[in-house]
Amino acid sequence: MVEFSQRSQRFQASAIRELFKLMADPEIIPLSGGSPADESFPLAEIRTIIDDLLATQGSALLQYGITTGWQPLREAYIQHLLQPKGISAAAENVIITTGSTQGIHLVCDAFLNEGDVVLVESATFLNTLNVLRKFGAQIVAVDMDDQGMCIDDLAAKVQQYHPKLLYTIPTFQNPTGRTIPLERRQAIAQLAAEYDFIVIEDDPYGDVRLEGEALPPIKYFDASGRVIMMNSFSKIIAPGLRVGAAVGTAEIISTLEVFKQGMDTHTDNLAQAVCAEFLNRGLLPAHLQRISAMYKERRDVMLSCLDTYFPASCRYTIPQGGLFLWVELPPGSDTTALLNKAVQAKVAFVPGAPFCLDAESGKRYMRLNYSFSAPEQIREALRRLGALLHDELQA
C-alpha cells in the first residue's frame, strides 16, 4: 500500500462530522451541529429567484465563471453587507469563496510557511485548527474570558512568538458564543499594524443577532490593511449554497485568486447569483428578522432548561446571537465520556476537547446548538442531559 502523505497525519477527524453519522437515528435529538433550522430556509424565495435566473441568464450561469466571483454578488456584498458595517471596499477588494472555510484555506496558502506561528482563541472552531495543522503551523492559544480574547495575553504572545496570523471569531464565537467588545477590537487591529501580522476575522454569525446593539467588525478599525474579513451565506440564507466571501487589500485578494484558481476555478455561479438576487431584492432584512426571532425563542428555552435541569455548579454563556452556547462543568468532569452516555439517552452534543489545543483543558466543557432543534426537543434533550449530569456529579 502506498503511504499517505505526512500532511494527512496532521488531520483529526471532525468530532462534529462524526456526530452527524449518529443523526441517521431519528430518535436522537441533535444539539451538536452548527446547522440552521431546516424551516429557516427561504424556499419560496429561492425557487422564484432560480426560475427567474435560469430564464434570463441560464447559459451564463451554467458556464464557467471568473475566479474572483460573480460580479453582481461582489457588488451586492459590498452594498448590503459591508457598507452597513462601515467598511469601504471596491470589487477588487472582494473574492467569493466556496464557503468561508475555503477563504481561511486560501489565506493559509498565501501566507503560511511550515512552522509559522498562528494565534487562535483558547477554544476555537475545530475545522480551522485542522486547516492550520495541514499547513504545519505552530498554533498558540490566547486566553479568553467572558468577553472573548484577552488583549493582555494576546499582546504578550505577539511579542513572544511573532505570529504570522491571528485567527479570531469576534462575534458570537464558535464554540463559546462570546463577543469581543469594541475596545478589544480596536486593540487587535492596532496590534496587527504595530507587529505586522495578518488577522483573519471570521464572521459567519454576526448578522444573526438575537438582541443587543451591533458592533463594528475588527475590519472597521483596519488602517494598515492587515485584517481579512470572512463572511458566509450559510447561516444567513442556506449552507447548501456553499457561498462565502472575503474582503482585504487588492494585493491580498489577487494572491488569493491565484490559489483559488488551482483549487476549484470558481464558486458555483448559480449559487452566487441566488445570493446576489436575495440581497438585491431586499429580502435579507426580513429574513434575518424572522430567523433571529426563531433562534431567540430556542435560545431562551435552552437557557431556561439549563437553569431548571442542570446542576447549579454548571456555568454557561448567554450569547446575544449566533447558534451556540458553551457549558462549563465542575473540575474533573469529562464531557467526552459523558457523550457516550448521552447518545444512549438519544441526545448528541459536542464535547469541548476538540475545540482546544490542550484537549485536557476542554474536557469539562460542552458546546450546545440551539438553532436546529424545535423548542420541545430542546426541553427534552436538556432534561435527559441534566439527569445524566446529576448522576455523574453524585457518583
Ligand SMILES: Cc1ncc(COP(=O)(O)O)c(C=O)c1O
Contents of the next structure:
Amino acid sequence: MVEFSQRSQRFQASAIRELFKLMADPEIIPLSGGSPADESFPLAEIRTIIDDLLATQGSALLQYGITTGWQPLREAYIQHLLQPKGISAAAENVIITTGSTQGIHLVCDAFLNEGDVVLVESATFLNTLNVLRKFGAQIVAVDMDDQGMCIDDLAAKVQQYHPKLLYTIPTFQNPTGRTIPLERRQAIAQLAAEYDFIVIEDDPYGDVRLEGEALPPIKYFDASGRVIMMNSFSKIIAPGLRVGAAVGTAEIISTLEVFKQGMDTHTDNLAQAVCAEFLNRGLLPAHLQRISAMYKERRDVMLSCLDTYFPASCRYTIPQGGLFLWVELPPGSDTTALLNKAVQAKVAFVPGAPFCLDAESGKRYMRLNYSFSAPEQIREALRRLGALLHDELQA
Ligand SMILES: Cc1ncc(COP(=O)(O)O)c(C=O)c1O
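Given the form predicted alone above, I would also like to look at the protein as it appears in the form predicted in complex with this ligand.
After this comes the whole thing, all chains and molecules, with the earlier chain placed first.
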C-alpha cells in the first residue's frame, strides 16, 4: 500500500471522530456544531438576489474570475464591514477567500517554515490547530483568563519563543465565548510591532453581538502592518456560500494571492456576488438584528438551564455574542468519557480536550453551541446533560 504523506500523520487522530459519526442520528440534540440556525438563513432575499444576478451578469459570474475576488465584494467588504470599524483599506489590501478556513491556510503558506513558533490561546479553534500541525509549526499556548488572552503571559512567551505568528480569536472566541478588552487589543498590536511577528486576528463572530458595545478590532491598532484580520460570511449570512475575506498590507495580500491561485484559482463568483449584493442592498443590519435576537433567546435559555440543571460546582462563561459557551467541570472530570454517555442519552457537545494543546487540562471543559437548536431542544438537552453530570459527580 502506498504510504500517506508525513503531513497526513500530523493530523491528530481524534477520539471523538467516531462518536461524531453517530451524530447523524436525527434524534440527537446537537449542541456540538458551530452552525447557524437553519431558520436564520435569508432564503427569500438570496433567491431574489440570485435571480437578479443571473439576469444581469450571468456570463461574468459563470466565467473564471480573478484570484483576489469579485471586485464589487472587495469594495462592499471595505465599505460595510471595515470602515464602520475604523479600518481604512483599499482593494489591494483585501483578498476574498473560500471561507476564513482558507485564509488561515494562506497565511501559514505565506509565513511558516517547519518548526516556526506559533502562539495560540490556551483553548482555540481545533481546525486551526490541525492546520498549524500540518505546516509543522511548534505551537505554544498562551494563558487565558475571563478576559481572553493574558498579556503578561503573551509578552513572556514572545520573549522566550520569538514567534512568527500569533493566532487569536479576540471576539466571542471559539471555544470559550470570551472577548479580549480594548487595552489588551492595543497591547497585542504593540507587541507585534515591537517583537516583529504576524497576528492573525480571526473574527468570524464579532458581528454576531447579542448585547453590549462593539470593540475596535486589533487591526484598528495596527500601525505596523503586522495584523491580518480574517472575516467570514459563514455566521452572518450562510456557511454554505463558503465566502470569507482577509485584510492586510498590499505586500501580504499579493503573497496570499499567489498561494490562492494554486489552491482554487478563485472563490465561487456567484457566492461572492450574493454576499456583495446582500451588503449593497443594505440587508445585513436587519439580518444581524434578527439572528442576534434569535441567538440571545437561545443563549439565555441555555444559561438559565445551566443554573437549574447542572451541579453547582460547574462554572461557565457568559458570552455577549457568537455561538458558544464554555463549561468548566470540577477537577478530575473527563468530558471525552462523558460524551459517550451523552450520545447514548441523545445529546452531543464537544469535549474540551481537542481545543487544548494540553489535552489533559482540557478534559474538564465542554463547549456548548446555542445557535443551532431551538430553545425547547436546548432545555431538554441541558436537562439530560445535567442528570448525567449529577450521576458522575456522585459516583
Ligand atoms: C474561529 C473560527 N475561525 C474560522 C472558522 C471557519 O469559518 P469559515 O466557514 O469562514 O471557513 C470558524 C468556523 O467555525 C471558526 O470558529
